[in-house]
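Below you'll find only one chain, the form predicted alone, shown as structure tokens.
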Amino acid sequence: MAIRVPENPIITPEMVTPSAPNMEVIGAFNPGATYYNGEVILLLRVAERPLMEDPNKVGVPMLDVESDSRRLKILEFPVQSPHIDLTDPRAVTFEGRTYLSSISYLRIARSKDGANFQVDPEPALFPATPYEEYGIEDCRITVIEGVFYISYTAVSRYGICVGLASTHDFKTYKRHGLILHHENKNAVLFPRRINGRYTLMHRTGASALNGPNMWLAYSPDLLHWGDHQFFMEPRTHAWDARRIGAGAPPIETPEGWLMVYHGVNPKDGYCAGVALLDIENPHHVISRSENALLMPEEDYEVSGFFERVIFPTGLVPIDTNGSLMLYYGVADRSVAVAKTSIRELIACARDEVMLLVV
């Protein structure tokens, strides 16, 4: 069980100042989440697109990789061209090449109570390499040995890859480069080493033989990853029938690694569910929810830039009794939060009915 807070959506694009005067914010969503220095910290994915004066043209923002200053440039394409495809609001395809209709970066939002946030005026992590030419997306934050590690999706003409950065204070950041090549995303680090190695869950792209599946990888140093092992796939006719991907970093419990993840089905869209993984062999799935934890039901979850999306990305403890705040992106536009607990999530993973005591 997860109960939405009345303040939802807690962050909207209107709360975010654009990074430049010629840009507009169309999304502030899918945040990495953690607790630091007395505050809940969200690293928002902020999506911006250019303001266009000519209605007959569409603008595509991207990092100018040929410039030493690493500034944005705007490509302009004619809307009425027979060579353009604008059917997907997230992309622009022109003369056979696909671009993104917006560019994303990471920006901090801060809260004392976990529901009312102030957004920083400047970006925290902005695209800076050729592999981030189209943006930085959908980060997760995992604390390992006192360091906040930020895994994120790096998007460019070369594909969808996984990048890694770290910080001690959310003021300065160290980039570690790409840790997985394309096509990989939804990469989430476990909060401690398992059998002496760092552990990462990630989601591969679809192939001719199988759909997008979830895998585990292991590393001695957080940079070099191997020993890849499959552990979860979409389930036919279920709430996660079409695609799946890791959500928030897993929580260690006596019952196993507790993992919230997203699943997609044709009827409901993106939903959130729960799984339990074996502590010492996390590629072994102990149990997995037959029913979704959260499905798009509220207006802010159903309608937006992309319809019917609940995309969980962060779990933050709010007390010592196992209570949690589950942060999730909604409709590729805003951020919402729901209150839950370790006990309730384990029950969901096992499809147990929670008895409410009045």
Contents of the next structure:
Protein chains: 2
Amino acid sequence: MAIRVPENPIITPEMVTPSAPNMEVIGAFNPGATYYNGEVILLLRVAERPLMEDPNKVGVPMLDVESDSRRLKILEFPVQSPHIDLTDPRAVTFEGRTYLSSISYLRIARSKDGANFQVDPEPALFPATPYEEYGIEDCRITVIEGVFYISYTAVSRYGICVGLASTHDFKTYKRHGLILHHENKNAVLFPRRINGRYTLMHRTGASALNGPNMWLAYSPDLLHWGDHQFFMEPRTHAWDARRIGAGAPPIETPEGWLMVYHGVNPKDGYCAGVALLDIENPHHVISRSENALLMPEEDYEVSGFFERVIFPTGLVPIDTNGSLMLYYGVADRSVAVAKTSIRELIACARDEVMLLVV
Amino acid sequence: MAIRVPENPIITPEMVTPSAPNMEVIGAFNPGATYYNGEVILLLRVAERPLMEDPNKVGVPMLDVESDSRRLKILEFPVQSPHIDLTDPRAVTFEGRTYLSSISYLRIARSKDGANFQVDPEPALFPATPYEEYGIEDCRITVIEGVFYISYTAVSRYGICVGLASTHDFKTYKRHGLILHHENKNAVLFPRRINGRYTLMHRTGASALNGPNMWLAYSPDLLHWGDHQFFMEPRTHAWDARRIGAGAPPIETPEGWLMVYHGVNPKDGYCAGVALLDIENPHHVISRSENALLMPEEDYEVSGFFERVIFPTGLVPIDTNGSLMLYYGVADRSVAVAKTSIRELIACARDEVMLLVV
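The form predicted in complex with a further copy of the same chain is what I need now, so please give it after the form predicted alone.
Then the entire complex follows, led off by the chain already shown.
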């Protein structure tokens, strides 16, 4: 069970000032989440698109990789062209080449109570490499040995890859390059070594032989990954029938690694559900919720930039009794949060009905 | 320049006994190549398909992953079904799921002179893990610190991934798991560390944002890979206009890393060409042949299981003057070899015309 807070949506694009005067913020969503220095920190994915003076043109923002100043440039395409495809609101395809209709970067939002947030005036992690030309998306924050590791989706003409950055203070960030090649996203680190190896879950792309599936990989140093092992795929007729991917970084419990993940089915859209993985061998899935934990129901979850999306990305403890705040992106537009607990999430993973003790 | 030997094709499926009485060998091609113990060793990709008694059925061979005995099983599908797609001879698609029409494994062929080969009676590396369920394909052999490392394509219901194995003697082999996740193939190791790091070139799959491209990755231990960097893509209007991928393991020369790779264009099919990469920073491409080194011209290159394919996979030195045997698969059916040299390959990479000194 997870109870939405009355403040939802807790962050909307209107709370974010654009990174430049010629841009507008169309999304502030899918946040990495952690606790640091007395505050809940969200690393929002902020999506911006250019303000266009000419209504007959669509603008495509991207990092100007030829420039040393790391500025954005705007490509302009004629809306009426027979060579343009604007069917998917997230993309612009012109003369056979596909771009993104907005550029994303990471920006901090801070809160003392976990529900009322203030957004920093400046970006935290802005595109800066050729692999981030089209943006930085959907990060997750995992604390490992006292360091905040930020795994994120790096999008560019070279494809959709996984980048890694780290910080000690959410003021300066160190980039560690691409840890997974194209096509991969939704990579989430476990918070400690398992049998001596750092562990990552990741989600590969689709091809002729299979759809996008969830895998584990292992590393001696967090930078180099190998021993890739498939571990979860969509289940026909369930809430995660069409597509799945990691959600929040897993939490260690006596019952196993507790993992909130996302699943998609044609009827409900993107939902959140729960799985329990074996502590010593997370490749072994102990149980997986038959029903979703959260389905798009509220207005802010149903309507937005992309309809019917609950996209869980972070779990933050709020007391020592196992109470948790589950942060999730809604409708590719805003951020919402629901209160839950380790006990309730384990019950969900096992499909147990919990008696409410008031 | 590369001169085909008169013995071509040097290996054909007819030279290979099937691995079981109910199978037929339809391909012996795309070999890893090296020199060991006084012999040229080829690790052939042998492709087999089941002999079917009923002409109305097509058989799909695969590893029986549920069985402990590592045997093959044959799925049978009705040829006349409205739910079957046999358009691509390499695949069988039934009720929306795609399988391979044959299963591949690795088998040794040996030669004293590099042109006349004997094929071992038994497979060398046969599918044995769930990730090899549909076969082991297109290996490359790189000698690193005295060990023969075999990078190969592992195909299964989980996708097209890169596996790594090693051997000291071509009698026993050790598997090192999947070093790259789905979708990736044509991964080729450099023969030594570069600036302290082992180096790999690999070829990602296609997606909405880009086609299959060549990348480099780096490793401290050959097992875990990171810092992925894009370095080569197809060139419009050249012999490698449509598709590219690594060929033989690179050779260190005073002019740079010499790399024979494959490219595809609609007119000629799969060709071999040459590139020179900077020794200290192979990410920097010094030059790339404007013309192909070898194009499908001979009957055995033009006709076979898949038409018009020259697929270079191994270079073996045959003297101390830089003479080389270039081994390549032809038409997804057989193996051919051409004599060349380091000097000639460098000239090809630079598009220099060489005067023949007779």
